[in-house]
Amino acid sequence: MDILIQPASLDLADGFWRALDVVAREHRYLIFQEAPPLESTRKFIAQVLAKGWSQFYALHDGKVVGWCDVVRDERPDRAHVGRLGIGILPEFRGQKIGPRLLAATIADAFEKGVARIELEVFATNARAIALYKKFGFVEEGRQRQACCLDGVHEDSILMALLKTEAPQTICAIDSNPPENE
């Protein structure tokens, strides 16, 4: 299956919004239960581009099927910190898109001066936790019953990756390998 990983662009904002909405409505992976309004999403993408934050899309036949971003913290004492978000449409999971998106986004964020990347993941999302650990993220804490989705309380795991501790292979990973790989 041809999957292209590319930086965010305003012309793909609507496709990002659609993918975000699908994943949010699953009520299993994201804190919110539906995407923000489309216009808010367009403004967010414009902000990502204007501020030089890191966001990449996975495209299949020109359609956004996944995304990953690292948004910088703008407080002066945390300007070195970025927060990671990622999502992939259900029918495209299990095809190694997540690692490709992570590799491109993390490498880009580090190149742009981020020194620490944080994320929050539901404790029940073992597959994502395993992927984050593969990339060098370390569990730093747990928030008990941090969320309640569809009447079910979920713990959140807080993880972070420091640039100084990141596997050197992250920057060497090609996010768009040849088709035969």
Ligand SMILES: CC(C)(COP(=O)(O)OP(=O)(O)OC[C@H]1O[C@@H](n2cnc3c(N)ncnc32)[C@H](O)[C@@H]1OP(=O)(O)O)[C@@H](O)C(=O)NCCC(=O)NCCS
The other form holds:
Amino acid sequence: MDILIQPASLDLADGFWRALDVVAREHRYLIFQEAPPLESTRKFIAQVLAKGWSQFYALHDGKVVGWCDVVRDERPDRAHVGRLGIGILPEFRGQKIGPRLLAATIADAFEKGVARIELEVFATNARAIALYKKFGFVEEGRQRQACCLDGVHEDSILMALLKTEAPQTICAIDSNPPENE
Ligand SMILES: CC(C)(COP(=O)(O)OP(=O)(O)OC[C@H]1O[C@@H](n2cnc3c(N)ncnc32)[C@H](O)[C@@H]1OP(=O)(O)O)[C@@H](O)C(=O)NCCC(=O)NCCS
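Having seen the form predicted on its own, I'd like the form predicted together with this ligand now, please.
First the chain shown before, then all remaining chains and molecules of the complex.
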């Protein structure tokens, strides 16, 4: 399948918003249950661009089918910390788009000075946890019954990746190998 990984841009705001909304409405993977309003999503992308945060989209036929971002913490004592989010439309999962998005986003965040990337993932999300571990993320804790999704309590696993510990292979992964050019 022809998938292109490319940095965030405002002209793809509607597509990103739509993809975010689909994944949020599954009520299984994200901490919000629908996308924020389109206008605040646009403002978020503008912030990504203005503040030098990292966000990449996976495009298929020009349509956004996945995203990954690392948003920098604004507290001065945590300015080296970024928080990672990722999602792919259901019909595009299991096709190794996640690793390509992660590789591009993590490499970009490290390049821009992030030294620690952290995330929160539901304990039942085995696929995401397997992927994060493959990229060197380490489990740092568990918040029991942290969320309630459609009446079911979910534990949250806290994971993080330090730049100093990240496998060198991450930055070497080509997000757009030749067959996609
Ligand atoms: C999590 C997600 C980003 C992964 O991206 P993807 O492109 O589907 O990932 P891959 O195709 O590389 O699959 C990831 C790995 O998990 C493995 N995997 C799949 N299902 C699994 C399961 N139930 N248990 C354990 N591992 C599993 C795959 O085999 C693969 O490992 P491999 O490289 O050894 O084959 C994507 O599935 C997604 O968007 N899910 C819904 C949203 C979400 O969970 N976001 C993260 C919130 S914290």
